[in-house]
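Presented below, as structure tokens, is a lone chain in the form predicted on its own.
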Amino acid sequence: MSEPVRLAAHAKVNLFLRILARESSGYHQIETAFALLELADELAVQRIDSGVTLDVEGPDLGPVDENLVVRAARMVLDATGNRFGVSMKLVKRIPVRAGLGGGSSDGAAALHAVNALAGNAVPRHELLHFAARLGSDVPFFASGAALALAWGRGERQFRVPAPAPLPALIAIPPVQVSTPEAYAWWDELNREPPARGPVSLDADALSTWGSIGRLGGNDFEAIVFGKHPELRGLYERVAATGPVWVRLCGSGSAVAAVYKKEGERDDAVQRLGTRGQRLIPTMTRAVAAPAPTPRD
């Protein structure tokens, strides 16, 4: 048996998110900048003789079949003829319903990694595509970018140098939000697609987290705040340590802030503590993870 492909799937922040519109599909329109972290799930994948198996460390995840790392698995295997299948084991680190994007993150590694031992038989625009058809966030994680502006649904993007790395602190509430159930509060209160103007951004204002700071704020945290007054307090309190850069993390729960110094940041723990929240120091990324190669 061959030795696994090891792929580090991380968590991402979206440093502004802007709905547009709610498409005929169920689907939702909007503008997005998406950054990674260092927190990361594990994924190895194994080549078997046939099929597809995962074993998940961790928190439980559904049917295995609707799981994004196996639907992913074998899209790859199809396209390359089943010539053999996979195992895989998964280790669980980033928190689920919290906005971090750990499914689309561990989907998109299963893209790679089977990929990778199928010899990158799927070119490159082919497995962007996949990643595309398995959810919003895929994309952004399959792409290799650190930093990226997206629009539609996520899929359109255009890459952008990432800042230098900081400290950052995710703050994981008790309170699970999934995001099907966040965009149908939006759907709630905006019956009619709302107004919007333009975002006009230039290099300068992704090229430092104090830029970043200034950029507009995520449209889930009025609506998901107002569902969960205790995410409100918790994002407040946050925000109070003094972070150069703090937002609900996509459709939530999570609260993710970046800091000048890790000495800040292991302020703002120290004065957080444990009120009901867990809390994840990491850091933010300047380069995606360095892609898989394939094992004999």
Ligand code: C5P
The other form holds:
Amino acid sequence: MSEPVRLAAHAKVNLFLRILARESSGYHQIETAFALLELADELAVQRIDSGVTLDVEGPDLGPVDENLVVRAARMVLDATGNRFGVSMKLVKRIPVRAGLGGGSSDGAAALHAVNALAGNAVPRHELLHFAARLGSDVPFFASGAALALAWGRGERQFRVPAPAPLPALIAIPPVQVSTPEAYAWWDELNREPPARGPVSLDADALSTWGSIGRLGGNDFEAIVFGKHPELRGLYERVAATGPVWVRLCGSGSAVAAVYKKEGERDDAVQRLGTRGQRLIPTMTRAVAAPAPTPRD
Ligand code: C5P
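Got the form predicted on its own; could you also share the form predicted together with the named molecule?
Now the complete complex, all chains and molecules, led by this one.
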């Protein structure tokens, strides 16, 4: 067996998230900005004669055939004539159903890793198509950007330079939120798409965490906090620790905050304690994970 290709699959936060309309397909048109965190799963992919296997270290992720890592690997293997198979090992560190994009990031990492083993035979634009078929957030993780403005279902992106890394804190409550369910709650409250005023964003608005902190919020906050009032409580407790930026992650349930200094983040950890939530100190990330090198 050859050496495995190893990739870090980083978590994301949504700097802001607006839901604009429901498509007839049931999906929603959104506008958002994604940013990577240092927190990451680890994927190792090794070439074998045939088939696809996945071994997960961490929480139970459900049926292997539905795992985005397995589906991503099969897409690349099918596109390159199934000349070989892959044995994959995934170490899960990103909490699931928290809005941190862990599964999507794992899927994007698998696309790149298996493509590297195939000598990068699948061109970048086709890999992005595969990413969009796997899920709305997967193209961001596959794009090689650390920060991007995104629209459509989240798969159309404008990549922008990320501000210098700052200390971050992720608060993981015991409750989990399913994304389809959170969108269904939005549908219940918005039988007609809400009227939105015009918006004019300066490129500078995404250049520092201070200016990012002054941007609009996440539409899921009011909806998800309405269903789970304890999450509003968590958000308010994190906001009271003085971060430059604080938001619900995607459709929840995690709350993320960014601090100017490590000491401020560490003080926040002390103040919040571990009662009622798990705390994960991390950093924001200014560069995407390096691409794997092609191997034979
Ligand atoms: O695209 P992804 O598979 O990650 O989406 C999971 C679910 O979230 C979809 O089945 C859909 O119900 C909802 N969704 C949506 N609009 C988006 C993204 C996701 O309604 N833009």
